[in-house]
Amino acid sequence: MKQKIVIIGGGAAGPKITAKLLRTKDFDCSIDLYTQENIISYSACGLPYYIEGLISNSEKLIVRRPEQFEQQGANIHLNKKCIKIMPDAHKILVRDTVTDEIQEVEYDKLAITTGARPIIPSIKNIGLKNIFTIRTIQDGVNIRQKMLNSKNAVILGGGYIGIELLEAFHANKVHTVMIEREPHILSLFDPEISDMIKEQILSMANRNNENNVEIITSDAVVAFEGSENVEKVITQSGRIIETDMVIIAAGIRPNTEIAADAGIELGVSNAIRVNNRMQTSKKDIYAAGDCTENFHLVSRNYVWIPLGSTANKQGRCAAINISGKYDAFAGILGSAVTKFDKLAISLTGLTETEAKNFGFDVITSTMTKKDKAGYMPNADDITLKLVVDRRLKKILGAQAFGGGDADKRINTVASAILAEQTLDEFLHLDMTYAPPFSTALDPLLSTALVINNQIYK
């Protein structure tokens, strides 16, 4: 008998459901997906670039249009926001965003797919124009082009997206000021690490005296000046910034509002409980991606972590299991990376400041070492902190940055935590060597070394 399968949300895990339901042999389902945007299957991750002009047309963020899945066989209704969903009569409402006509939809197994969208701080004259908030390809097109008309810009929040937008604005020749209200900017990094990181990005991007970016933490926006356009930016502590724009990236939450009118469990941050297969607390309700919650598999705690990267393999795990089949999705590590320049920042599991807050008996090591052979043109620092249990000897969590190759040490520790490896085990890694890779041995190797040589002194 035939499935209905109906889909809200267009960003990332809705198409990624979409289409591996496509590819599943032996499973006889329609597939409606609505999206109250006129666009579907985008790369928001991708935005920063487009806005620096690493990417010349926006177009290219598009990974699949419309089109191309009703080819296969799918409907997508773009411009149809869901209003309501009704659980026990397996039905949602859709309100035409266009037309503001109302329709009633039936299915048999509903997929929440909606995403999360940026935190607005409640401050004086927000309304000015030449405010920005980055989600939707429209609101990249937007910002790059005033950026390229600018000579000022102003940053709220110092997070991933905040400094992918800080380098924008930097490659783009732009003053740039960015201000986070929290005392270190990339607060999921321990507070050294995330000082040590703000050093470096203000020397890579002052080297020539050109004092093109400031970085202020402590402080908070409380008020925009101008008449029309944004002209000025007042902060608590009585900083007057001059601006030709603003961007709040002050963080993101999860949309989950119709969720939770529909008797879904929420859990931490507000963000929708799943278990492993990707069911909700409702019947036949499936939720992935940036709405819903994740299990953390070091902490082993419920956590909200939107990426990218999870929100697609969360996908492909709820259509699965939708289509009858068996998938569970074990849970997340946060691993990330991001970039200033030629600066890798990245990290995985718990820092030292979590790992002590969940009781963990830590020991940590922290190293900075050329990634390759030091005689190398191309060699480079690269600073590392490994986060190890004492007791059990179990690694927990490593963050890195630096010039050189910080995010393929991150991947072997993400993979060591996940094999559950001892201390002793991760030391016995066969890692790769050449000059032109590493040195003979590697800066991560050395760094556990540090941690074994604290434990059995």
The other form holds:
2 protein chains.
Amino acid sequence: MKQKIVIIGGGAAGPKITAKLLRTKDFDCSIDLYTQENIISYSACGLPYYIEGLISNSEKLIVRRPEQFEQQGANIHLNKKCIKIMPDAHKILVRDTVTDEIQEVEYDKLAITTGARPIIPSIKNIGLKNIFTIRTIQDGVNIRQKMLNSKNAVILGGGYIGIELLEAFHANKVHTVMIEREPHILSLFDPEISDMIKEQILSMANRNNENNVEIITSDAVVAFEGSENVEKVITQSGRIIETDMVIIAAGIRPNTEIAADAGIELGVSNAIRVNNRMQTSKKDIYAAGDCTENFHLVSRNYVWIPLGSTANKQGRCAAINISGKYDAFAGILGSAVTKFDKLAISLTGLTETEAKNFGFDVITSTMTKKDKAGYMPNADDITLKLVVDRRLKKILGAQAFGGGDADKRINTVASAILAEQTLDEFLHLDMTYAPPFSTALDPLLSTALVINNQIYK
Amino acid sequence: MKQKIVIIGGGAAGPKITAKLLRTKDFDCSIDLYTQENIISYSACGLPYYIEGLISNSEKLIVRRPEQFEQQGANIHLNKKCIKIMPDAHKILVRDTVTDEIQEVEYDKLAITTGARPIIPSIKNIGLKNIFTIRTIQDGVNIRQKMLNSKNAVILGGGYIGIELLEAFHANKVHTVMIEREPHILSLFDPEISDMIKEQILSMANRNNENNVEIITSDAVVAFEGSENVEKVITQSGRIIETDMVIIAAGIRPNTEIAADAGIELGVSNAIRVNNRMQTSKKDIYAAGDCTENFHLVSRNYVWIPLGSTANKQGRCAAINISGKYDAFAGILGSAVTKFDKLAISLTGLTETEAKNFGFDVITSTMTKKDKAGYMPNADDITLKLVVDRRLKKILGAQAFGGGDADKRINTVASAILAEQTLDEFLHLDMTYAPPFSTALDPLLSTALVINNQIYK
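I would like to compare: after the form predicted alone, may I see the structure of the form predicted in complex with a further copy of the same chain?
The complete assembly is shown below, putting the previous chain first.
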């Protein structure tokens, strides 16, 4: 019997479910995807690089076009916002964002992939022109357009997107001030690591004494000023910063209001709770991507760490289970990477702060080493911090920053954490070595050895 | 009671043992290192990059100088070749390579770190000038000097060092012919992967139609010709190649004759057998580095895969055990990396060929994907091959080549192999993602998914 599969949301997870279902043999279904936007399946993570100018055309960020899906047999409904889910009736209500017409849609199985949206802080005069948030391709196009005619910019928020926009603006010779209300940027990292990263960014950005970058922490924006366009940013501490534009990158929140209204259980940060088959608390309703919470494999707690990599895997898992087969998404390690210029910044698992909060007996080591043989002309510094439980001897997390491939070393640790390796086991890791790639004893193993020496002193 | 520690060999493992012992507290010892060379502790792996011209001065390849060790209290004896080990008497005989004087040296504990040496094939007229092997810094200096005045070169052997020399010569606009007697270069890789790598090297090297590179396989050199200097290379198939110089990089063998003469047990390829504390079959005699055989953690067989990374770890392990503490070196995965120009070439664990020979129920997947988001300007192809046992579901090995960080993805697999992860577990790996670093689903996970789909179809 042909099943009606309905998907709400066209970001990353929804199109992934669609694509996977289209490739699934022996499953007879119709696929209808509804999105309030006028495109689907674009790489939001690529927007900072479009703004920077590294990607010539914003169209390149589109992973799959509606026409491609339609040709393969899926129905893509653009400009259709889901306004109500009725789990018992197995129906949803959809409103056309152009005509305001409301339509009832039946489903056998529903997938909620409504993603997340930027948090807009309550700041005086936030309605002024040239104050942007960043989520859609159109946001990216608008920001780039304005940036090309700007001398000064302010970024609110020192998270991943803030850092990536800082790179983009700096590369385009716009003097940029980043304002983070917390004491440290990149609050997912341990404070001393964040501070080291901040120093590196500032020294890289300001070495030529032009289009300098400024990073303000522990200060919040209280007001914008200007007649029509934003002209000034006023902070709590009384600073007045003249600017041509403002980007608000102060975090995101999950789009889960319609799920909550339908009685679907939410979890941490109001993200949708799902089991490891991506099933919500309501029969025949699945969820995937940024709108869902995650099980953290190290802390064994539920967290909300929305990432494109997770959305992709969850979408695949949801599709397999929707089609009646079995797949499980075990959880996450929170592995992530960002960069400023040549400085890669990456982490996985728990930070020292988190590990202590979760009650682990924490021992750490932080080392700065050359990422390649010191005599190679392009050898660069890499700083690694490992977090280990002294009794369990388990590796709990790692943070890294440096030239080149800090992220790939983080993935190596992620693999060890996933396998619940002890430090002793990890030290037996046979890592590749050649002078252009590493040192005879990889910096990762050097850092691990320091902890080992402390434990077995 | 002060212990007399004697070390034979000054390559990588010997100096590592020395350095570690010097850092060890609460161990009262004298350290005497004997080497037949006139320097110690240099990076042989860096020689190709010195020859290429990436390292301005050959001195930079010296990791630690004798004077540094001497200042710290170790005695470094240059130009002293060990000619006999007397295990029962706890003595060795050492001959001064300059004066030919022979000296008896007592030890409480002895470490053999005699390394390996190039294999010199029996080829007619091999005594002609400008035929080189590569092992010492002086070899590197001689090769570079000759290369700078050469138009044509021949490299015998298509292994790691051959490939690295090919890069060096090509970068210096020397027309180079590589001759490998086996049907494939890089014989540690599966044949079809070797062939793909060969094609890539040739297309990268020959795209400008100048100083072309040629790779000949399944052909052996039978004679050199020339009056004083080598002028021609004659192969079995009858090819006559005019050349200004020849490098013999046709493999190495362990320097274990004195160990064998002393009744110390040898293993695979005549390398010294050691237990996981680096102890040989004779009391108080340890061995480490290229002269020892290795336990392969996947095949559970003894192999001889001499690598700088292994030598380093074994040296550390030997030093700890010599000092009376405990450390174990579990074995190796054979992880290695080399490169030609921008093409990184890396592997870990078992190849398909090896896995089949060892009796595994092999299933594999090979994929070529973009290493970064396709819209990033520097996105490059990466080819990955995964080898899995269908029943155990264990990952057995991986091979990779491509732009940038193929090796770091291999390290991530190595971590999973070390942990004996199943494919299902590995697929839960939370890898970092951002457009400049990877794709939302990393190529490694894509490749693993293909095998998963085959198993659970």
